[in-house]
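Next up: just one chain, as structure tokens, the form predicted on its own.
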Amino acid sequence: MSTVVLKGLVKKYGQNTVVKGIDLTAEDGKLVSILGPSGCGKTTTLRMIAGFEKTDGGEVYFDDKPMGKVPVNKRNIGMVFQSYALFPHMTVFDNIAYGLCQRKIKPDEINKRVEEIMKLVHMEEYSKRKPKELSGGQQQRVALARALVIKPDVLLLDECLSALDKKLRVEMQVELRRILEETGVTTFFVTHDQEEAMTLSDKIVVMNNGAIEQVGTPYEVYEKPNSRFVAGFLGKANFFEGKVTNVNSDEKYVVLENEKGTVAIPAEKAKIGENALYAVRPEKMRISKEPKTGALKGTIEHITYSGNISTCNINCGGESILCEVTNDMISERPQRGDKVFVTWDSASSVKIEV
């Protein structure tokens, strides 16, 4: 398997730059996620590891080889596309020995590949079957098998889950996952859906705008973004803003003042007289009817179920909040209307530049 380096990578089409010199390492055997809105910029920079664009800047390393001038067909990489792109008149064991065969593999040599591939990811009982007699996550396991069965370096990933219901779609994102970590294979996914980049990645790299925003496990890109746009993409939050004017003698409470008035809350690290953003995830609050020192008052607006969570829209002074409760962890549900007082612990407002 390969490492692979991205350095000052650039595309341009006429005068719009789409990819604006970015940096990315992922490491061997890792699955990296790509991770943006339509337009970021995400799929061609996986088509330039891929080779199908050219880079008009920088350059694409697998394992400190560079690969600028390796057509397509000679860079050993695996890719599997939204579409699948099965050929429909051949046969599951026929569509994943096809590279293998262009490859001028022994067919001996073909067989055994095929059979090992095909256990792998639970094909092995279909192998006579057209891809029309199969179900889209039984399409989607032989394209990841055609892209496998060769042994590529790099295994490129283009929205693969997104034709698929989301039942089936988490039940192949875990399968996914467990078959990349058997064969090992270094892997770039790219994705818009922020629920896939979580569950499969091992680093997640967000984009926007042609650049790259934030990159991290799951983990520290949800807990700890460093900007508006990744606190707001990847997953809820809550935004308050504005001028600090006053800070609590402990440091876990501050003031904050905009044009549509004040508001104070819990919240570390500000000094008075800084311009302040916060970003607070919806799950990291509590809703109360009783008072509750230093929380923000409120009428809840809309309530939307979801089995096991109620996320709540409250009006606290005009300002509209998300709190997210856990149903079973509450004695009383609660009622559009009813008068309610936000709280959260000061470490839950993430600090981001502004």
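The term rigid core refers to the most C-alpha atoms you can superpose between the two forms while keeping them within 1.5 Å. Numbering follows the first chain given and starts at 1. Keep in mind that this is a model prediction, so the values were computed, not measured. What changes on going to the form predicted in complex with the partner chain:
Comparing the forms between the two forms, the C-alpha position of Ser331 differs by 2 angstroms or more, with the core used for superposition.
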The other form holds:
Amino acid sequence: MSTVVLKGLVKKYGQNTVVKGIDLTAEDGKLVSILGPSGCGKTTTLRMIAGFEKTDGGEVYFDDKPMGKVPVNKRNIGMVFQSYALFPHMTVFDNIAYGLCQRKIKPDEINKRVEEIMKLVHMEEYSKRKPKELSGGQQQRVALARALVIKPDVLLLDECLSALDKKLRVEMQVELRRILEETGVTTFFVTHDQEEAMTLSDKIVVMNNGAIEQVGTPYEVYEKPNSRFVAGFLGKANFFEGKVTNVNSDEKYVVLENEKGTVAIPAEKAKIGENALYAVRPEKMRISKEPKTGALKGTIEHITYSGNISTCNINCGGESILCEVTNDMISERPQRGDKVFVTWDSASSVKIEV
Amino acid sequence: MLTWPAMAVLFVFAIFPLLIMFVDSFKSDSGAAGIVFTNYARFFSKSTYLKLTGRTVFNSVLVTVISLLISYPLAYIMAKKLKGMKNIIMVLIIIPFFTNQLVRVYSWLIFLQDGGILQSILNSVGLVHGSLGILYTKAAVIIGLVHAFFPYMVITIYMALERMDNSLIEASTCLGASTFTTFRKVIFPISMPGVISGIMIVFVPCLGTFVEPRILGGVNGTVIGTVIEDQFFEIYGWNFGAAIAFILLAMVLLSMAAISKWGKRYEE
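Target state, the form predicted in complex with the partner chain; input state, the form predicted on its own:
Following is the full complex, with the preceding chain placed first.
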């Protein structure tokens, strides 16, 4: 187990710089998710930590030890691949024992450790099976056991849950969390699924275009996004942008003027004359049929019912607002065409520096 | 129902002629009536024919082993190391495959013969003085056969390696295995089905060849295939020839069965 530090990591493919100087620290025993759209450089970053890709600048440190000259097979890393990469010609037992065999460990000790880890991932009954005789979730567990049994300094997970179906994925997320807490290994987890990143991580790193957009706890990156990209990539967001023409700090609303007209939204901390961008999460909004002070008036143009919530597209004088309401009152479900008033707590308007 | 036309074609053009040959193999060359086993008995009672069988099998094994030693590294480099050059090399390998057999064999004849191209190259470099004496030897036969058959092996091994997920190699490496261990424990075993099909596709037809042994081997190139050809076209011992042909067919079927049984162990 180690603290992993990345300092100014750069990767170029020809003229193309795919990773543009990344600084990042994963403290001992923590789970750090690298989240971003495909092509953002997250997998390349992971592969540089593993040593599969040479760095074109910067350095990876495991507990202050520079890794640049250490080949992959001497780095003591555990990796779970997107395809699991289980050896098809070996049994579950042999797959898991593979890393230990390379370390010249006595057969008794190997048996003991493999059995321990198979218990941890609940696969002890399958030791004689071949990978193709296992389900996706079971293959996943074997791949994880194989990576963990060598007691790696760092565990790297490359989109390893994305091949599972939704229900199994959620189950595996809980399992993964339990297993990683028991082993206490420093983990990097690459994913494009924001929900997965939020459930699993101690720290989320949002990447875009080869650079880090924001680093923080799941709460921080979701509630206090520092860019339009982060706000839009993690969950949904409504954006209000324009020149501040009026600020009412008693009733806590701000008037913005843009090419579509003027709009007053519940918000704080603005100066008259500046250009401001606010992001508001759809679930923070409330709708009602009675007029309220500081509320936006609009018409429901479209409504998507999804069981626990309904998502409404509301046209508020040119601004299209996405609003999620819980379906707690069956009798008062909003309908398409309803004239409604949209409001929210002024603290829910997150001001993004532009 | 739909397979009937295909079955009919197969029967008329493949099975029926074979049946005639099979019946012929039990007839006496001297024209005596009735079923006789003398043709088969003659083959198994003479040490010459048994020695020839041994030589044929030995040649085929040698050609298979040499082809494997050439093909595996070539297929490996093409599948795992090269990106752009891959197609050009593939074309170069496949050319002998599309070349007329006689053209290919006579090219080797011209290349290997005393006073030929190889000799003048080796003489000018100073490696060999005077004549080579390689043509009309077993070595010349082996060279010709390897050249004829190794492309099949390259292709089957290449396909097995190409299909293989590269993350298997990476998984092995990050678990601590050296390049050599990764090859021995992961890459080679996983490519085994390709290696075994390659062995089958080289060894089996090699048992029955007669063109390369005849032209490049001369008197030293006699194998079962050339004996059968002689029986049919020189000696007109069709019935004996048919019997040898069926013995060869039995060898072919036996070795195919053995190789595919071996291959079953590596099936995923």
